[in-house]
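For reference, the chain that follows is the form predicted on its own, supplied as structure tokens.
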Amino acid sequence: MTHDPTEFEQRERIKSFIHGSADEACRLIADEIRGLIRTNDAAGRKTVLGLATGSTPVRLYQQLIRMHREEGLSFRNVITFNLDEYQGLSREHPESYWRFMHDQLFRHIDLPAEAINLPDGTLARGEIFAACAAYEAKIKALGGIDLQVLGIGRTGHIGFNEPGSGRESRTRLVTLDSLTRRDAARDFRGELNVPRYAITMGVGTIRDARRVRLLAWGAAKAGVVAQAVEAAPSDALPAGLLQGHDDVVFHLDAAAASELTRARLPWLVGPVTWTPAIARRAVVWLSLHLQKPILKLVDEEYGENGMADLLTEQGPAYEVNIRIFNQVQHTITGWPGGKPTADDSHRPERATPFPKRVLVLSPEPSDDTLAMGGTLRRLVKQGHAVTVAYLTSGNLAVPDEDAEMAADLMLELSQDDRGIGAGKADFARSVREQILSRGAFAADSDEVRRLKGLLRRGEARAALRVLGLPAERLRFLDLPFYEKGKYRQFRIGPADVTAVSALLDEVQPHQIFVTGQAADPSSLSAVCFGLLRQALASPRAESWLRDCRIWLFAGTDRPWEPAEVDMAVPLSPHELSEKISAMHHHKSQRGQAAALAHGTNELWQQAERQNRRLAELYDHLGLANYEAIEAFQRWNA
């Protein structure tokens, strides 16, 4: 299919559809697969599908299962080839892609067992080359893949084709990129347990498919999607090597598409309606692009950068500059809960009521401190009734070695001749033995998860103590969906919604701080945000919701730019130092992937860097030069 772009798509080298939701996109692709299967069935041909693993295609597989059960779609004449598999994992390992595909799709449809093809991760090193060649030969003998489903990794990888994979590469053994392994660390209870190698179809194998459909959800994927779609193809970004394929389509939700030029900078590719939000985004972009303060921009610079119509409608530049400068300036406040007895007509938060009941909803312990530790400190010092609620225990994110160390400490205390830890020895000894003796297939026991959860509770209490919040203002909900689930495969239930609703009814907040609105829908933060939305829909919320403002904080994987910010809370050097001190208490979360992806050693370093960067950007726009800034967006329920 030749890509014939519209005016707004003129910079895009790959056809991309932007959908209202991941579910909407998956319904469309499932319809396409159903049509392909039925056309081939009618013609007496087999349908050959290339399938991907990971959280991204799960909603697609759910649609195919629904079609099989409710519409009679049969897979008896379908043959599947999976993209990849970890090397060294048995098929029954919880993280093997063989097991994933059977859990998520194969065992729920009538696909014959002999029609399932996955690379064999159990082969000895010396057998892999021949097996890869046989995999390629089998695909070719069947006439090639009719439709290949893909996701995209944060390095731009497709399958396990990491940066450096060539356009003509074929099925082979590869060494996994360090970022890919870090991203998988939570699934394997620590990076040390993540396999170093995998078997993957090559870029050339993928390009041989007659149709290629790539799926991407969430703001964390936006940057790499834009590069793959708009930048010149390069081995450094394997997904970009799909450019030039006869029938390739990227299916995106709005968050994953947000860095495409037509979404982020539409005035550069076509006429736009100059709403206040787009005008602000354009002027802020022009200021940063030209490295000139907003108030120094001139008419000619607007015209040379696709913004002449803005001046025609709202100009001249001098007037536009002042208006946008004031809008950005009015996002800045040292009173995130509102300043009492002050004129709040140009402040992001209202002055009354004062003090406010403030509820911070953190998906896991540490998310709150990382994103808004300085703001939390301000809210507490300024007299607001702040409640921090940790929706989940966070025990899935604790490496085994931290739990083992905690168990060792408990054992030491139990053996102390002063009896400090008397009565806890059996529990500690049991946990330690379970961690050391369990096999590769075993999930954490309830005892192990309990200890890991207690470890994170202690870290959270210590962190918030630095920020001035007493322990009695913390809530640990330990929601069931998390305790019974695993990352990217969570399923919320009535008990989860009931618990969040009860918390809201108890606090009846004037402010809610939350995250996850633009995250991948399978991520923990998105699941937690969905829970809040369901709870807010309860009739019981109507009595207080009209007087409540909801503020979104961003994750470290995709921070906000100045034009996206509705409330900017500046931090002094001392306040930033306090935030860093608080983050240091989350020792079990040191070196997580979100930080390491950006070349830092710890999550606190990543958060500090982003807070400083936003302050620098505000300075470049011609505003005050602050040490750091935490940012929030207002969300209307």
Contents of the next structure:
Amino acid sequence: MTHDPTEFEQRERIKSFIHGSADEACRLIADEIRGLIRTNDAAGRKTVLGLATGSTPVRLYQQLIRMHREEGLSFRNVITFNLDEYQGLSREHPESYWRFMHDQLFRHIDLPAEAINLPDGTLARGEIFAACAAYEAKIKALGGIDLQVLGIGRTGHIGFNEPGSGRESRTRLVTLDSLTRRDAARDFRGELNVPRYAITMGVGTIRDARRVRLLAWGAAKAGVVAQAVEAAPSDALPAGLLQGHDDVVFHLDAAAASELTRARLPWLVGPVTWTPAIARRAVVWLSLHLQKPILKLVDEEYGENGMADLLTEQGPAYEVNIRIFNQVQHTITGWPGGKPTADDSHRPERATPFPKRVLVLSPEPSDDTLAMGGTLRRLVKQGHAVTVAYLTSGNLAVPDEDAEMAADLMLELSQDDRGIGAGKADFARSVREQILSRGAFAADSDEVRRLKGLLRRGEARAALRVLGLPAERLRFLDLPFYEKGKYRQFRIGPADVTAVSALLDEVQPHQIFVTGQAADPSSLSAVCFGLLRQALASPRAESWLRDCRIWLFAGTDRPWEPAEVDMAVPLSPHELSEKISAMHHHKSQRGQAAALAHGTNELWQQAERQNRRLAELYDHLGLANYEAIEAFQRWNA
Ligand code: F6R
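Beyond the form predicted on its own, can we have the form predicted in complex with fructose -6-phosphate (F6R)?
All chains and molecules follow, beginning with the one already shown.
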């Protein structure tokens, strides 16, 4: 397929489609695969598919399973080769890719067992080289891969080709990048348990496929997708090495495409309709790009940066500057619940009703404090009735070491000669034994999960106490989809929606703070956001929803830029340090930072840095110079 870009795609070196949703994209790719299989079947040829694991392709596999069940699509003449496998895991290991593929696809279709190929993660080191060569030879002997499905890692990896993998690399043993291992840490209950090595097809092997279809969902992938599509290819970003392939397509949802120039800075590549939102985005960008406060921008600078027609329509620069400056200024408020008795015509939130019933929906204990600890503190201080609801227990994210420590503590208490804590000894002993005896890989028992969940409750209570919120304002929903589920494979059921609906009915909030709207649909925060949407669709919500504003907070994996912010809540140095002490209470979450860039190793360091950074950007725009800022976007249900 030749790439014949429109003017908006002129910077794109890889054909990219932006879809309305991941499901819509997957239907299209499944259609393509069905077409390929049927054409090959009719010609008496086998179809060779290259497959990926991870959360990204799961929806695609569900479509293929549906086609098999409902339309009789047969995989009898299909041969599959998987991209990669962890080294050192048995096939039956819950995190092995062999197991993943069987659970997610192979068991549900009529693909013959002998047509399935995955790198063998159980081989001894000395056998791997020859096995990799044999894998390559087998692909070649079968005529090569017709269509390769890919995801993309946040390091820009494809398969497990981490940065540094060359264009010509072939199937081989590789060392996993630390960010990749960190991303997998939750699946393995702690980074320590994540394998260090994997066997992967090379970039060269992938490039040999006749068609390559890369899928990406969610804002966390946006940066790396834009680099792969628009930057000059380099070994530092293996997905970018797909540039120049004859038939490669990236299928993206809007969030994953949000950093492409056509989405982020469209005025640089073509004519745009200057809606208030685009005008604001463009002027804020121009100010930051030129490192000049908004009020000092001049007509020539607009003209030289693709914004001449904005001035023609709405100029001169002086007028536009003032208008946008005021708009950005009006996003700032120290009164996140609205300022009673003040004129609210230019404030992000209404003055009345006052006080407000505020509901914070936090996917896991800690998301609330990281994103909006300072805002929470203000809401409480300003007299609002704040309820923080933790939708899940978060127990899957607690490392064993923490549970062991808690069990030890319980055991010691139970042996206290004053009899304090007697009666809990059996529970504590059993948890300790289970952690010791179940090996690194078996799933946690209900008891272990219970203790880990309780630990997170304790951390959340301690954190919110620092922010002035008493324990009785906290709600722990422990939604069943999480208690029964695994990261990236959650399935919500009616009981989850009922629990969220019941909470909304009870609180009848005037404000809801929530996250996950632009996240990968299989992520925990997206699942939680989906639950809220379902609950809001219930007729029972109608009575209070009219009087409710919904505010989104961003995940730490992609913080918002000033132009994306509708409410900016400044934090004083004292408030920031209180927020930091609150965040420190989430001890079990140490070492979980979503990105290692900028030397931030801890989630709280990352949150602090992001809050400070946003304040600096507001300062660069020529607005007040605050210590830190927390940010929210308004969402219309
Ligand atoms: C999977 C693979 C990886 C993933 C990538 C994205 O076989 O090789 O490159 O595609 O890490 O993972 P998810 O989809 O879980 O975000």
